[in-house]
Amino acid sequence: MFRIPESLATLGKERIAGCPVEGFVYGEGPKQPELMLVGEAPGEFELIDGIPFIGRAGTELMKSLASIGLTRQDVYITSAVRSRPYRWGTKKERDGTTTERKYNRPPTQKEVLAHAPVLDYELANVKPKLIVTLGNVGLQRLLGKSATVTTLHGELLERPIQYLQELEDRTFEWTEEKYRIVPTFHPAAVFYRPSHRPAIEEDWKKIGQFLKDYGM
């Protein structure tokens, strides 16, 4: 299994340091896996068992996977972001009580460009087969703010990514290299909105046959 350096993880944490976000989520999966999943960051339950994608929004990846014959240990899943980003809200007892609590709230331009090392790293030396990328984080952390995954979804792009230059860097420059990706949309997606259902399981269907048409 491939894990990045503690080194890199310690600077991935200094970077971010400020800002409202909690916790550390490693990458996980094999080197030269089938596909590499970026997603957005962690969440709740995320940050609470130190593995990505699980919960409601895992367990729908999961059969995502599955219906392509593909689990969890073919697959190298990471994020955009490592921390969870929280904000306070107000939550409702259902004794009329209320209690402040952390809601999930997708992460930051600053926090993207804060963990951008940590996910270069990755993508400069797990060497997936494919990329998927899952919602527009993800997609927008590697191809730019004008991808959007409404309009690229199920596609197999061959382009150049975005790589930080250098730490100090605000701004991302591109790769000579290209990587072959596929956007799809957030497998949390069904629960907000359900018509979305169909397409991400065309998408999936997609994802498949590429691997098995340009024998990834």
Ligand code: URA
The other form holds:
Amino acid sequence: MFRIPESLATLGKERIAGCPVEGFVYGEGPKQPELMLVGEAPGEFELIDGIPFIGRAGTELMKSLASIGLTRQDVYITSAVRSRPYRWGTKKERDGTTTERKYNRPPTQKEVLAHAPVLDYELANVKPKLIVTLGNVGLQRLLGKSATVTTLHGELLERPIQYLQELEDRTFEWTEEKYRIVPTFHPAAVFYRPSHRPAIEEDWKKIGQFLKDYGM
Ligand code: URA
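Please could you give me the other form, the form predicted together with this ligand, since above is the form predicted alone?
Next comes the full complex, this chain leading.
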């Protein structure tokens, strides 16, 4: 199992302090795995158990992995941000009363930058055969804002990725090394856009095939 140094987790927590986020979920998986999955940020359920992708989206993701013969144990799972971004909202109870509760939300660029050193370290040290980005946040963290999942999903890309050269930087630099990346949709996409399901299944077939074809 690979785990980031405790000092780096502390740095991540310090850098994101003051943002509306809570908790810190470590990336999880073996070194030199078949795949490294880069998501968005943990949600409510991940925070409870400290395990990435165990909520509803996680169940979908595990089905996709199973479709190419892989399990959670075979892959390294991480995300652009390691704390849960939340917003306060009003929940209507069945009895008509309302309560204030926290809802998940996508991370901001400021939060992505705050946790960039954590993902940079994982990218430099986990050494997966292939990186799969799940949704636009993970994809754009690695390939910049011009990359979009709708145009690039299912393609095998071999490109430099973004990293933070200095801790104070607000813009990313490009690595000299190239990484193999296949973008696909975030597994939660099927909940709000069920019509995406066939494209996601097709992407995962391709990912399985890339691993085979390239002797990866
Ligand atoms: N979405 C993510 O990106 N990561 C999780 O752990 C859960 C949902």
